[in-house]
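Read the single chain below, which is given as C-alpha cells and is the form predicted alone.
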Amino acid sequence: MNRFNYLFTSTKGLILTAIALVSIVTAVFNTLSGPMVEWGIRDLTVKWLGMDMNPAERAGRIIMLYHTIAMAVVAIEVYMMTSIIPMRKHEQKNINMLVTVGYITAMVFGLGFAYWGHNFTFHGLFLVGQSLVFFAGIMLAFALNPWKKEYYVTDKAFAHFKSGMDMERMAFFVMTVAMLISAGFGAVTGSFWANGHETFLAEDLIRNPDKTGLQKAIIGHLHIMLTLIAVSITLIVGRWLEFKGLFHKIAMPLMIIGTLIISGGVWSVVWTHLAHTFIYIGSVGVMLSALMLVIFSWKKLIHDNSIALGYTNPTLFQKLKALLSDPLKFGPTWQMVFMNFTVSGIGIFMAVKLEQIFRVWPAREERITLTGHWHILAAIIATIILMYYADIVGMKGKTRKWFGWIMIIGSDVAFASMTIFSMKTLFVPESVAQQGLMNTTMILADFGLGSLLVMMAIFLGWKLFDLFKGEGTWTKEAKNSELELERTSNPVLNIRRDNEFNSEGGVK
C-alpha cells in the first residue's frame, strides 16, 4: 500500500509512473517501424502480441498512439505545475487524480482499440479517458486563477501587475486555457468522423491545395498542442530555476502576449490565409521570453557554481567550467538554445523559402523534413522533462553528471543528424551522392538515440529495484512530496509573498 501511495499520490511517484508507461509504449511500438521492419523484429512483435495490423488503418493507429503518449506527457507537466504553483491541497489532489485516471484509461483502451481489434467499448473508454484529462485541465485553470489575492506577488523581483497580480501565474493560466480551447479543435473535428471527415496524417496533405475546414483544424490542433506543451515546460523550468529579476519582468509579458497571439493565429488557420503571420509574431514573443530565461539561468549558474568551485574572480575558462559543472541544471536551457538550430530556425526557414526551395523538391523530401520537425521538438521536450525529474529526485555525484551529459550529448547528436538528413538536398543535390551523407547521419542518430534508450533502461531498472527495497529512496521521496504539498498549498509560504502588500492587494 505504501508503494501504491507513492506511485499514485506523490508528485515524484506520479511522474515516475507516467515516464515508465511512456517508456514501455515507446519501446514496444518502436519495433513496428524503421529498420525494425527490415530486420524482421516488427513481424515478431506483431505475432507475439497478436496485433491487428491492417495496412489500410495505419494512419488511425499512428494517431491513436500519438494521442496516448501526448496525454501522458501533458499529465507529467500537470504534476509538475501542481507541485510548484501554490494552490489548495484538495485542488492539487483532485487534479492529479483526474489526470492520472484519464491518461491511463485513454492509453490502455486507446491502444487496445487501435492495435488489438476494434472493440468500440474500448474506443468509448478512450474518449472517457480524454474527457477526464480535459476536465482536469478545467480544474487546473480554476486553481491557477491569477486574480485570487492570496496568490498575489509581493516580492518586486518577480514580474507582477500594479495590483500585485503574479504575471507568471497569469502565463500559466493563459497557457492552460489556450490548451483547453486547442484540444476542443481536435475534439470537434473528431465528432465529424465519417461525416465529412476522414482519418489522415498531416504530412500526407502538405501539397493538397484544397483542404477542408476540418482538415485545417486538425493541422492547427497538432501544431498548437505541441507548441503549448513547449510553452508549459519553459514556464515550469523557469519556476524550477527561480527565474526572477529584470529578465523575468521582460519575459513574462512577452510569454503571455506571445501565447495569445500564436494560439489565435493557429486557430484562425481554418478561415484565413494570414494565420502564419500571426504565428510568426507570437513565436517571436515566446522565443524572446525563453531567451530571457536562458540568459538569467546561465548567469545564475556561473555565479553560484563559481562560488561552489572557489573562484573569486573567475576567468572566461573558469566561467565556462562553472556553467557546465551541473548538466541537469544547464541541460534544459541548453536544449532550448539547441532547439533553435534543429526546430525553430528550420521551421522559419522552410516557411520563408517554401515556394522557392521546398516545393521544388520531391514531395517525399518535404514530408521527411516536416515529420522530423515536430518529432525533434517533442523529443527535446522529453529530454528537458527527464532532466527536471532527475534533479527533483535528488540524483547526485557522478551518476548525475553521466545521466545529464548522456542526455544532452546523445540527444543533440541524434537531432542534429536528423536535421542534416532531412535537409540533405540543400547540401548534396544529387541523389546518388547523398548516400554517404545519409549513411553517416543515420549511424550518428542511431548511436545518439541508442545511448539514451540504454541509459533510460538502466535508470528505470534501478528505480524498479529500489521499489522492492523496504527502505529505498522511494520512501524519502514520498515524505518529501508530502512536505512539498504542505508548502505549495499554504499561501503564507508562497515565495511570491512578503509583507509589502496587504490582504487587499494594495501597498501598506
Given for the second form:
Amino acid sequence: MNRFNYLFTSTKGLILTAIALVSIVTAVFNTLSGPMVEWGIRDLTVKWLGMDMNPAERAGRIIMLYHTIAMAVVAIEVYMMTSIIPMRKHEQKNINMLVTVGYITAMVFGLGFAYWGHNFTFHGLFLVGQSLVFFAGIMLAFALNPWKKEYYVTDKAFAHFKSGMDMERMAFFVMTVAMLISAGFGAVTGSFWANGHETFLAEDLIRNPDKTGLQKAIIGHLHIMLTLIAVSITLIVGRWLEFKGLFHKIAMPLMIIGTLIISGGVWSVVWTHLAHTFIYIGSVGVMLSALMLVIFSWKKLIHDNSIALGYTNPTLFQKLKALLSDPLKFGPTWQMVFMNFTVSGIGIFMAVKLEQIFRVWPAREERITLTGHWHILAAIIATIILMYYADIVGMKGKTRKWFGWIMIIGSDVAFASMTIFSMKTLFVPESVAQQGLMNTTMILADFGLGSLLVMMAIFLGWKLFDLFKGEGTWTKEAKNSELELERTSNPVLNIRRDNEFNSEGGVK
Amino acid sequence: MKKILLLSLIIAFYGCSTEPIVNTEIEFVNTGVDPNGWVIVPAGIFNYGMHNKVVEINYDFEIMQTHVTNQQFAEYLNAALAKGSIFLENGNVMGAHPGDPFDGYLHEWKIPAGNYLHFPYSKPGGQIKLIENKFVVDKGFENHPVVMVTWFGAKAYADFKGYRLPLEKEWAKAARGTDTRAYPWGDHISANITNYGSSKNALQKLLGGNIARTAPVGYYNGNKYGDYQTEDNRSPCGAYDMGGNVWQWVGDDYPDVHYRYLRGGSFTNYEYDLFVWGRNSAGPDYYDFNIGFRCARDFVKPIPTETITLE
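Could you give the coordinates for the form predicted together with the partner chain, as opposed to the form predicted alone above?
Next comes the full complex, this chain leading.
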C-alpha cells in the first residue's frame, strides 16, 4: 500500500509512474514503424500482442497513440505545476487525482481501441479519460487564479504587477486557460468524427487548397497544444532554476503577451490567413522570454558553480567549465537554445523559403521536414522533463554527469541528424546521390536515440529494483514528496506538508 | 566519451559520400511480362480513397499493364526528335506546353505557354543516354521503368502515342478494383511482392550493382528468380506494379494549384506510401530517379465480324 501511495499520490511517484508508462508505450509502439518493419520486429510485436493493424486505419491509430502519450506528458507538467506553484493542498490532491485517472484511462482504452479491434466502449472510455484531464485543467485554472491576494508575490525580485499580483502565476494561468480553449478546438472537431469530419493526418493536407474549417481547427489544435506544452515546461524550468530579478521581470510580461497572441493567432487559423502574422508576433514574445531564462540561468550557473569550484576571479575557460559542470541544470536551457536550430529556425526558414525551395520538392519530402521538426520539438520537451526528473530524484556525482551528458549529446546528435536527413535535398540536390548522407544521418540518429533508450532502460530498471527494497530511495521520496525550490509567494495557506494540515484540510 | 565522439566523426566522414551511385550495366532479367500489354478497367462504381467514398466511372477504359519502360521511352525520344515535336537544349529534352489556367490562388504558380523540361538525360539517375544523336538504354535496363521524366515529358509521350495520362480516379480504380483493399494486390505487403523501401536487400543481391533501385516491370508475377520467389502483385484489372517500383504521374490539372499528382509509391518509400489512396505531388517540371508513369486510353469495343454463309 505504501508503494501504491508513493506511485499514485506523491508528486515524485506520480511523475515516475507517468514517465514509466510513456516509456513502455514508446518502447512497444516504436517497434511498429521505420526500420523495425524491415527487420521483421513489427511482425513479431503484432503477432505476439495480437494487434489489429488494418492499413486503412493507420491515421486513426497514430492520432490515438500520440494523444495517449500527450496526455501523460500533460499530466507530468500538471504534477510539477501543482507542486511548485502555491495552492491549497486539497486543490493539488484533487487536480492530481483527476489528471492521473484521466490520462491512464485515456492511455489504456485509447490504445485498446486503436490497436486491438474497435470496441466502442473503449472509445467511450478514451473520451472519458480525456474529459477527466480537461476537468483537471479547469480545476487547475481555478487553483492558479492570480487575482487571489494571498498569492501576490512576497519577494519583489519576482515579476509582478503594481498591485503585487504574481506575473509568473499569471503566465501559468494564461497558458492553462489557453490550453483548455485549444483542447476545445480538438474536442469540437472530434465530435464531428464520422459525422461530416474524417480522420486525416495534417501532414497529408499541406498542399490542399480547400481545407475545411474542421481540418484547419485540427491543424491549429495540434500546433498550439505542442506550443503550450513547451511554454509550460519553460515556466516550470524557470521556477526550478530559481528564475528571478531583472530578466524575470522582462520575461514574464513577454511570456503572457506572447502566449495570448500566439494562441489567438492559432485559433484564428480557422477563419483567416492573417493568423500566421499573429503567430509570428506571439512566437517572438515567447522565444524572447525563453531567451531571458537562458541568459539568467547561464549567468547563475557560472556564478554559483565558480564559487563551488573555488574560482574567485574566473577566466573565460573557467567560466565555461563552471557553466558545463552540472549538465542536468545546464541541459534544459541548452536544449531550448538547440531547439532554435532544429525547430524554430527550420520553421522560419521553411516559411521564408516555402515557394523557392520546399514547394519545389515533392510533397513527401516537404512532409518529412514538417513532421521531423515537430517530432523533434516534442522529443526536446521530453529530454527537459527527464533532466528535471533526474534532479528531482537527487541524482548526484558521476551518475548525474553521465546521465546529463548522454541526454544532451545523444539527443542533440539524433535531432541534428534527423534535421539534416529531413532537409537532405537542400545539401545534396539530386536524390540519386543522397544515399551516403542518408546512411550517415540514420546511423547517427540511431546512435543518439539508442544511447538515450539504453540509459532510460537502466534508469527505470534501477527505479523498479529500488521499489522492491523495503527501505529504498522511494521511501525518502514518499516522505518528502514535493519539489523543493523557491516559490514566488509564500501564503499562509500554502503549506505543503500533510502534517501541517488537520484532517479537514485547514491549517492547524 | 572522447573515443565515442571520434568514432562518430569517422563514421560520419566515411558515410557522407555524395557521389551518385549509378548502375550503368546490369544483367537483363526477362520477367515474361509484355510491357506493350494493356488491360481493361470496366465501367462502374468503386471505393475511392482512404474513406471509401463510392465513386462512379461510367466508361470502360484501358491502362498499360506496366509502367512505360526505358526501351519504350528511348524509342519515343528518337521518333519524336526526328519528327521535331521535342528538341534538345543543354543536356535536356524540351518541348512545348500550351500553358495551364491560372487561378491566382495562394502558393499557385503561373504556368504560361512555353517550352518546358521533359527529360534531363545528362543528369545522373536515369538509364537513357544520348550517344551519337541517338537515345540508347543502358544495358540490362531495357525493361525497367523509365525515370527522371517530368509531367510535361510524360504527357508529351502519351500525346505522341495517341494515349493520355490516367486521371487520378481512373488510376485508383485500376489499382483497387471494386473492393476496399489497401494495396493493389490485397491487404498484406512483403519484400517479395513489390519493390519498395523494405525490399531493397533482396533486389540488390539479384540485380547487381551497389544499389538496386528500379526493378524490371512486371517482375513480381509469381516467378522464381534464382532463390527469390516473388508473389504476383497484379491489381484486380491485371495491371502490374500499381504499388511500388516508381511513382506514376497522373493527368489531372486541378484548379487553384499548379501541382501535378503522383500515385503508387516507389522503391524509396515505406509501405504507407504504397496504399492505393497514397498521394504525392510536385510541380509539372519536377523529375527524380523514382518517378515514372504509365498511360491510359479509351476502350473501343472490337466490332464483331459478320459471318457470311454462301449457299
